[in-house]
Structure formats: structure tokens, C-alpha cells
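A single chain, nothing else alongside it, follows as C-alpha cells in the form predicted alone.
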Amino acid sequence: MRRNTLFAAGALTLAVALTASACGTVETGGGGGGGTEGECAIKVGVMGALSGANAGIVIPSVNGAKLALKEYQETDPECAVELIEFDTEGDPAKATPVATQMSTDESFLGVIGGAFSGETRATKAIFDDSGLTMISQSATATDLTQEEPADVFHRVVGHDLVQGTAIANYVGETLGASKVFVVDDSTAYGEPLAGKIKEILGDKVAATDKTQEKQTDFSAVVGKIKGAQPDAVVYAGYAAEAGPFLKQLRDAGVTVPFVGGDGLYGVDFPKAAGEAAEGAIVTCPCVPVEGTFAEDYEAEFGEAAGAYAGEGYDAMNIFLEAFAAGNTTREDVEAFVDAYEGEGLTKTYKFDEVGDVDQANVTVWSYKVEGGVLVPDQEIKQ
């Protein structure tokens, strides 16, 4: 995809300050950051994992989203916009006096985020009463948008249903598999997402079980594994316990391809599980970054561009689209969102009457973990 170009100089009617503040991250409860005092004041809010053990999942979007607004901060128009952090470790609990801060402060204008599907869910309500827009980037739970939809949400990835089918896929046609033990981690995310890789897999899974947040001790579930001698096990949850059970599997003598979800792309799934992760696979609906995208990234973070980051800096363009349109109050930002068309760094957008992209615009790929990095892998068939 090439690179989003759209923001020249001459048409732009609003500006951005970037602050010093606007850079650092609010705590949750934070009142966010100073210089854009006035009318003028915008404020994004990006929320999710800033810190713990799937920070890696939501810190390059985030990044994306600052790169964006950098650029934008370049054509030097006359009206402050800050993107303003609050770390909620995705955690809905925390997630939601987050939501109700942004949304009782009208200078909050759009939302970034949820990062994480559980959250999403804790907050969406919160977000649709205040008429506050959301765009997330890689809350990817199809109840999301398919079975309770809020008027303000919007998503810049593909939903479960089609990541699952192609983990199924790439399961069943790529590596071979006809003897798949299935394990999900009792989340919203897992939950939704292994229940679909079970139902195109059919008869080729045999055997599922579960593990939860914060679970440390692998050996019943790793048990299970040994007696099924599967070909393939796939893990649907978060970096944080997929780690440690890859470790626990591949200390038991369990040696067959192991393949997870998005949840664990970024670098903490390969930190927690060390020399165990080398050749596992993770799948996620977001497409390689290359090309000035990624060379700038690497230039103001140090470092490669990771889990969302073009996902990221799609979201924060759109608001950016909107605000320059002359839209700075809520209602005229979400009537813009709604009817966004437009190329972006990841996919070519226009939101449906839920808030999802064109699912025929979506690509999921594999990613294989190698020297202890993850690594683009193909382009997986849907």
C-alpha cells in the first residue's frame, strides 16, 4: 500500500501544537496535557496495555499514532491537537473510569482504542452515550460490531471471524494438520476466536481445553496435549500466558507447530517463552510495514515498527482528516467517520453501518518467530 499523503499545507484548516506533554503518557485518571488552552483545544485519547506483559501488542499502534500526528504537527496550521495516553494494562476494569474521564471532557474529540477486546466491550456504552468516536486498531472480537454495535465505534482491522478462518486455514492447508489441539485463555478475545478456528477445522481438532489470565502452571493443560498427540496445537489469548505455556510444552517434549493469534504478536510473547518460541507461528490481520512508513518509524522510536503500528497511524490520520475538515465539534467528527473513504497506509477504508472496514479489504498474515524476533511469514488464504 502506498503511503497516506493527504494532508497538504494549503488545505488544512486547523493546526497542531505538539507539547512536551502531549508526547508523555497520562496516568489513568490523568487530566491530560497542557498547552492548548482556548477554544481551539483538541484532544485524541488512545487507551490500552502502555505497560505488563502484552504492552508490546498496543505500544507500536500507539507510536503509529504519534508518527501521524508528528507529520501532521509539520504543516503548521493555527489549532493545538494533542494524543493524549492513558495506560490501562487492558484491563476493562481499568478501562472504564479512563472512558468516563475522556467523555465528561469535551475537549476530547476522538478516541483511539480500545486496544484490547475486553476493554472495548467494558467501554463502548460509556463512548456511545457521550457521542465520543472511536476507532480501534486491533480490537479484533466479531461481537463487537456484529452482535452489539455502538453508533461511535469503528475498527481499522478485520474482525475474528475472518482471522479464525484463516488460522484454520493456515492450520489445516499450510502446515498439514489433520490432529489439532485447540486451547483458548477464557477471555473475550479467546473465546470467540478458538470457537471459530473449531468450526472450520471440524473433525481435524481433537481435543480443546483452556487455560485463564494470570495462570502461571501449564501442566494439566500440557498433560492433555502429550496424550492427544496432536500435529498442530493453536493458542488463542494474550502474549502474557501463551509465553510460559509454549516453555512448559516444549520442556514436556511436545515438538509440533505451535500457532496463536494476534494476541501474542509483538515482542513479549517471544521474551516470555525465550529459546521455546524459535519457529512459532502468529497470525494477525495486520499487513507488513515498509517502505518511509517504516524507515520513519525506526527513526523516531529506534526501533522496527511492530504489532499495529500502520493500524495505528491509519486510526490517528482519520481524525486528523476530520479535524482539518473543519470538524471540531463530536457530532460533526463521527458524521465524518461514518462516511470516511479513503487509502490508507494498511487498506483502503470506508466503514460499514457497524463501524467495520471492507472485510475484502483485509489481510491476515502469518509471522514465525526467528533469532527471537517475529518475522513476516505469507500472506495467509481466507
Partner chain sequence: MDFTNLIEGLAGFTVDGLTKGSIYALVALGYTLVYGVLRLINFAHSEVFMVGAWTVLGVYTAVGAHSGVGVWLAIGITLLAGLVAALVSAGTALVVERVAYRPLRNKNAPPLIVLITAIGCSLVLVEIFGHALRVFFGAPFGRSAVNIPTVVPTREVFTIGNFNMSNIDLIVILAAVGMMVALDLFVNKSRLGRGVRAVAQDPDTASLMGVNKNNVIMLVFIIGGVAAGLAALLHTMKYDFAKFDMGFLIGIKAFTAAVLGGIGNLRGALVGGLLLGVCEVYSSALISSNWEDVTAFVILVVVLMFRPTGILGESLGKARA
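Alternative state: the form predicted in complex with the partner chain, after the form predicted alone:
No partner chains or extra molecules come along with it, only the chain itself.
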């Protein structure tokens, strides 16, 4: 008895399904637009950690891109361009489906990202397969271009070899330290950066140590630093750990200069470390923005331009110039970006075969924490 009702129900569902199918189909793949009849609806994707503890390093660059788009729209262009944001939380596993989504949607003609090196590493091949041009505003890992380069990958920042060298030079020469304690945070970003710093510093490295993400108690590292009595402490990692680390360092009575990489750039580091952050140095291959851009940014977003804002702005503008020049297919955009030569907000741009800007054009700046805020200190000679 039950089995008959079950089969009857099944047959009914099938009938309903077949009739419902007459309702029509849906355009899958997010609606492929673009190119036909002179009407172009172009999408540019931006992917990165838009939420979570490290979002402070990514959001300013996204805002920079939005500002560039706003200025472009004010010129009343032919092609409507849309910036679509994807939150990957900096996680390569989350970035991969996002990359596939952008790759298969024909209306995406460019992507600004990845913001972090790990997610860029994971998604480079996907974008390469579909020919979608990438311009990264902050992925600084050296291997992204030096090992296994992808045709579509470009970045508007220098890579970590440059930043590592700059930090080492700053510590060794500008600060004049002869015994340096180098700490890294066992991440895909911090470890190679610290490796480069140690390589350049050579004998000046007194001792090294490693921390890990989400660490809150740094007493062992601090104890080691006290024992080694260095002239300077260098930290290659992110703001989330650097803040408590510096605070505990100062609490333990260690007063030597503290230098960190661009993972500390932003408002989170001075906030987390509090008074202990005074005088700490943060380096960044990002140029301090001033003038009209800084004012416009502040007017639009209500806060001072943060890490890589200028770079995000420049990356978007390169794409916008490509679209304004009438490039509406991925191959055309790729060719345009490959051959691009121009003056951006942060530097002069010309990409080499592997997608890097000329490293001689890359400047690494040091920023000092004064009054709880990062202010530009000086340009570090390479």
C-alpha cells in the first residue's frame, strides 16, 4: 500500500517537473555579456581578505580601486565598468572557487588580486588557463614571478627580495645595528621575508626565532631576546601578532628599536601594541600618498588612506585605461597590460616578461609610529 503511494508520488513529481521545464531556462555562468552590439558591461573582480583580522591590509587597496572607478565614471565613459568584490579571507582554499567563478564568467576582463601571496599562488594557474589578466596590488612573495611565472600575472608592487634587502639595509646601516634578532611568524609571507633579511644581514644576525599565527604569549621569544641582548629586533609577520609581541617586549624592559615588514602596516598594529608601539618602524614597498589622492580618499571613505591604497588605485587605473582604449576581450586587455608603460600614483610602470615592475622603480619606505599613527619616515636606499 505504502509502496504504491510512493510510486504515485514519484510519477506526479516527474510530471510536474516536465511541465515546469517549460518555464524556461536560466542563463548560467552569471550571464555572459560583453562585446556584442557595441554594448559593453565590463566586470573587474577584486579578491582578498575583506573580512577577518588581516582585512586592514586589503581594504584600503580595494577602496583605492573604487576611487579610481568613481573618477572614471565621472568622465562619462562608453563602457560601463563594474567592480565586483570577492571575500576570500586570504585563504587559498576559499580563493580557488572564486577564481574559477571569475574565470568562467566571460564578462570579467580583469582581476585585481590576489591581495595575499598564498591565495595568489593557488589561483594563478586558474587565471592563466582562462587568460584573465591579474594585477596584484600587494602580493609580494618572490616566487610568484621568479618561479613558475604565469603570463597573466602582473603586480604593481615590488617583491619581498626587495623589501627584505631594504629592511636589512635599514637595520644594518640606518640604525647601525650590529647584533640583530630576527623573528618570523612561520607563514608563507613571513618566513621567506625573514630568510632574505637574514641572508643580507649575514653575521649581524645575533639569533633568530619563530612564532606562529594566533600566538598571544611571547614570553619565550622575549626571554630569548633578553638573553641575546641585540641592538635591534626585526619581525617578519602580521599585525595581529606583532602588536602583543611588541607590547610584551617593552613590558619586559627591552628598549631596542623594533622594525617590521609591510604585514604590520595599517591601524591595527599601533592599536594593538598601544603605547609600546611608539617609535616602532614599519617598512612597506608602498609609497606614502599625499596630495589630492589622499584628500579624495579621506573625503570618500572617511579615513586616511591605508596600506596599498595608492597601489590599488594604480592597478584599477591600468585596467580602466585598457577599457578606455577600446579593449573588450581578454586577449586585448592582456596585450595592453603587458605592453603598458605609464606614470602611476606610486611609481612608473612597465612590466617585464614575468609581470614584475622594474625593481629599480620600487621604493621601500619606512614608517614610524608616532602618537599611535604611522607617519612616513624615509625612503630606504636599496
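Just so we're on the same page, rigid core means the largest C-alpha set that superposes within 1.5 Å between forms. Numbering follows the first chain given and starts at 1. Remember, predicted model here, so these are calculated numbers, not experimental data.
- If you fit the rigid core between the two forms, you'll see the Cα of residue 178 move by less than 2 angstroms.
- For residue 215, the Cα coordinates differ by 2 angstroms or more between the two forms after the core has been superposed.
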